[in-house]
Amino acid sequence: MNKESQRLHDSSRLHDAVDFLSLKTIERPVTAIVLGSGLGDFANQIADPIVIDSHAVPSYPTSSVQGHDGKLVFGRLRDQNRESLPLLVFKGRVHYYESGDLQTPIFPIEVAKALGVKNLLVTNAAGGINRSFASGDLMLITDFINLAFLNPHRPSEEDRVTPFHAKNKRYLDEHLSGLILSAAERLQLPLQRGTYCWLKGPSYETKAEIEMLHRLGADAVGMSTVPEMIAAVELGMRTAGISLISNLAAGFSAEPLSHNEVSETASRVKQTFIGLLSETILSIKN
């Protein structure tokens, strides 16, 4: 399939899907949150909800990964006096290492932007590298290393004369970061800062792979987020995001690594979870 062919073919894929969820959905959601590997109980909080099954939804991918639902949620926050604007909750993502091709992981991303979302929250499930870091903490991303070397953005004519390199992009919005670290000071909840390094996956990293990652400058590593969050600011949507250090990486701790550790994490701070995400969605104004 040429370049000229598989525009066309995902341009009809992401048509479908979203005429599919406009007939579905009442309102047109400005705010979409993923939740990452065991994070998926966020989206009970959400009132009223309309719930999809991804499986239903035309061209829309998959999971096969344990504690990745694959659930669109719609609906809002309500708190006692306050509500939130209109959200789209996907409960469980699509990894890149499950399929090998870049738009699988950004396919939902792209349906937010045609739904009308401008906000994205993106959450996950994070191995600590950061020696200061405990199993169970929150960290706010403040940067991103991106050692998958993939890369979703598609050159436009803008980019034959000014590389996109040279761009200088910031993929962490300022104000939506600023929102999450005020209501941790609200809630009075420690929230570690730090950067993410996104690899391939799907297996773990080994010892002298995480020394190394230590030495680049991570504080904690995963298999998610980064491909969202450029495809996101590219398509012009503002984004943060909030890892769980759901376990310490490898060389770390004396216990191997497991993905029931990271669901057993995820539940033991379920609820400072969903009160910091909840905080962060209840401000957000527009």
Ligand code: HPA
The other form holds:
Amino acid sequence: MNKESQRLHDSSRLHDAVDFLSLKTIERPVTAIVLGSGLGDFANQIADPIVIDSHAVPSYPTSSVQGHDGKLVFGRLRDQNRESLPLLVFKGRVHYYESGDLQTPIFPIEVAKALGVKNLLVTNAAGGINRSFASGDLMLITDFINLAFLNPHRPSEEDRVTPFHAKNKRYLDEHLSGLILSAAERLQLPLQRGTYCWLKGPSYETKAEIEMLHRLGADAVGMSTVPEMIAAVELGMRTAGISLISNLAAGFSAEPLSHNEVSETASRVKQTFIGLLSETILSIKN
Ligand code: HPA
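Show the other one: the form predicted together with hypoxanthine, since we just had the form predicted on its own.
Now the full complex is given, and it begins with the chain already shown.
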């Protein structure tokens, strides 16, 4: 394990998981994909998949949330004459709110890094705050607001004098984000762009909180993604993300928000989402 990986996690748990997974795969994954609420069906696109139940992986955190399957899938995408680089798909994620421990959501990212992953695509279902968004829209994450005020960055020994450098980092990778935009263009898919705001959850927001987030400049709100992206960048990976706007944020619609609404929208839009993600992944060359 390299020095960067040690920086974020106590390494024995990580070693156990990585040793176990290394024995299951011959090909080292180059790109990892985290699939958000209700978006797990993308994993069915993988050709000749090696599917591993997360319960079987030593030390691996498991999710209790409906719509988060807890599978790791290794393989590639194939489409007529195109083939992707080797992939590691996280079908279902574990959220910070499930344990109250930031190590939980970033564990898979550290596993990915230790297995050799260079690119991390993060997806989620999110509430739409931007008033021009509709339920079912897809949004490229162009920036984020960390309103959970939690950060997985651990300064290394050399950093201790100036542990603040991470705050100056550009988190979202321009090249990977550009591949998402070009994929949407080739497919002639409308793609929103916007700032994703991370709140700890697990309760949905109040109308007043959404009004506050709107004034702060957030376009979408959710309970994930940001710790994974920060960890990825700290570990030297490129990252980019797509939100599925699964609902209008609390207070914008007459009905109270429910997880069912999130799942129903994901299921309605999932073919479009799968198309965009596949086209993006097929265009990643390194
Ligand atoms: N708020 C927070 N998280 C979410 C939402 C929301 O409206 N929709 C999906 N995840």
